[in-house]
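Only one chain comes next, encoded as C-alpha cells, the form predicted alone.
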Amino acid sequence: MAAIYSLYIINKSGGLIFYKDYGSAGRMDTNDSLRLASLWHSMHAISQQLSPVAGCSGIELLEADTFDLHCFQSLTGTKIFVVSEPGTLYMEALLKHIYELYTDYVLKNPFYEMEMPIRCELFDINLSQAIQKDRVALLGR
C-alpha cells in the first residue's frame, strides 16, 4: 500500500493547478479534485479567521480515519497538500521538497503562466522521484 494516496497543489485563488494520484482505490474524477481543493482552501481559510491563536496560517494537519491530510503553504499563497495514510511520518519535509520542485521547475520555467495548470514534464519527472524515494525511505524505517 502506498503512503501517499495523492497530491493538490492549488493557487493563492483556490484554483487546482496540479493533481497527481498516487494510489490505486478511490480514483476522483476531475470534478471531484477539484471540488476537493476548492472545499480545501475555504477550509483552510475559514481556520485562519477563526483562530483563537494569534497569526494562525490554518489547518496543516487533518486526521482521519483512513487517511491524513498534510498541508504547506507558501508565503505566496500557493497550497500543496498531500492526502496520505493515516500516521505518516516527516511529511512537512516531503511537503517542502515538493515546493522546491515547485519553484525550481515550474516557476523558473519561462513558457510557465502564473496560477495556471502545471505542465511541465520536468516537474513531473523530479517530482515522481522525490515520492519515490521517500516510500523507499519509508519501508526502512
The other form holds:
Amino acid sequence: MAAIYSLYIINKSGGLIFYKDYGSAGRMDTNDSLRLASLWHSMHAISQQLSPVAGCSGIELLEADTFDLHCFQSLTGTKIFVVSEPGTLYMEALLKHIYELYTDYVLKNPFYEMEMPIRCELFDINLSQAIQKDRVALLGR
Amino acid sequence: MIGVGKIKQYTNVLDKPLSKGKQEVSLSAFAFLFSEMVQYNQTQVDNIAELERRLEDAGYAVGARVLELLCHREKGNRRETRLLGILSFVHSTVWKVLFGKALEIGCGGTLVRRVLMEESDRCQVADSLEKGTEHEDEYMISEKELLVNRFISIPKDMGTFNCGAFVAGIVRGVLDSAGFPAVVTAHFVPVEGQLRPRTTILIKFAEEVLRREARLG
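Here we have the form predicted alone; I need the corresponding form predicted together with its partner chain.
Once more the chain from above appears, this time first in line as the rest of the complex follows.
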C-alpha cells in the first residue's frame, strides 16, 4: 500500500526545487511536475486573496476523489506538499518532519545555493528513511 | 545581602580557579557559522585544494589556542612531550572538549538533547596500528561522522574534498604548537555495508619528531 504518491518542494517564487515520486500511481514527467508546482504556487496565492477569512495563509489541504494534497508553507515562503491516497492521516506531522530535514540537511549545507534545485545526498538519505518509517507506522495503525 | 558569603572571595584575581567554560553550544548555530565560513572561503579561492588549505589554516588557529587553554585548564600548566602522550591528549582531552559534550540542538522549534560523541575510536597507537599504514610515522583518528560534516553533503563534482580539513587543521595546530610538527589531512574512507563513508584524519609526523622520540627511548 503506497500511502504517499509524490513529494514536491517549491521555492518562494514557485519554482520546483525538489520532486520525488513514490509508487507507480500519479507518476509524472519533468515538465508536468514543473507545471504542477507553479500551478499550485499560483493557486495557493490566489486562495489567500479570495479567502473570506482575514489573515488566511493559503490552502493547507485539497481533497479530490482520487488523491489528497497536503501543503505546508514555511515562514520564508518555501512550500512543501505531498500528494497522497485519499484519507491518509498524519500528513501534517510528516510535512513538519520533512521541513526539519530541509532546514538541517539543505540549509546548513554550504554547497547548496538558495532557491536552486536540491541535490544533497544527506537530505535524500534522511528523507527516504522518514518516508519509510511513515509507511511502516501507517501499516501498523 | 542575599548570597554573600556563599561565593568564596578571592583577593587576587589570579588565585581564582580557571572556569570550566560553557560546555554546551547550539549545534545549529555552529552548523550555520561553519557553513558560512566554508561559503566565504569558497568565494576566495579558485580550486579545491586551495579551499582545503584555507579551512585547515582556520582550524590551525583554533588548535593553537585550544592547546594553550587545555594545558592550563586540564593539565596544570604542563604539556605532553612524548608522541603517544600528545596523541592521547588530542583524541581524549581535545576531542572531548571540542566535540564530546551533550549539545542542546534545536530543530524545527523543538529542543532535543543529544549526545554527539560517537564512541570515538581510539587513534591507533604504536603496536596496534591499523592495516594499511605501513609507516611508523603515521597515525590515524577515525570517526564515523565528524561533527562538522553532520549536515554537509559534498557535491559529486568536488571529488574527495572533505570539510574535515578544518578538524585536521585543529589537530595540526595542537601538534605543531606542542612541538610535534606534522602534516595532517582528512579523508573519506568508504565502509562496507554503510551508506556514508567514515572520515579518517591522517597524521604524518615530521622526521625530527621521530628522531627525538627514538633518542628519548
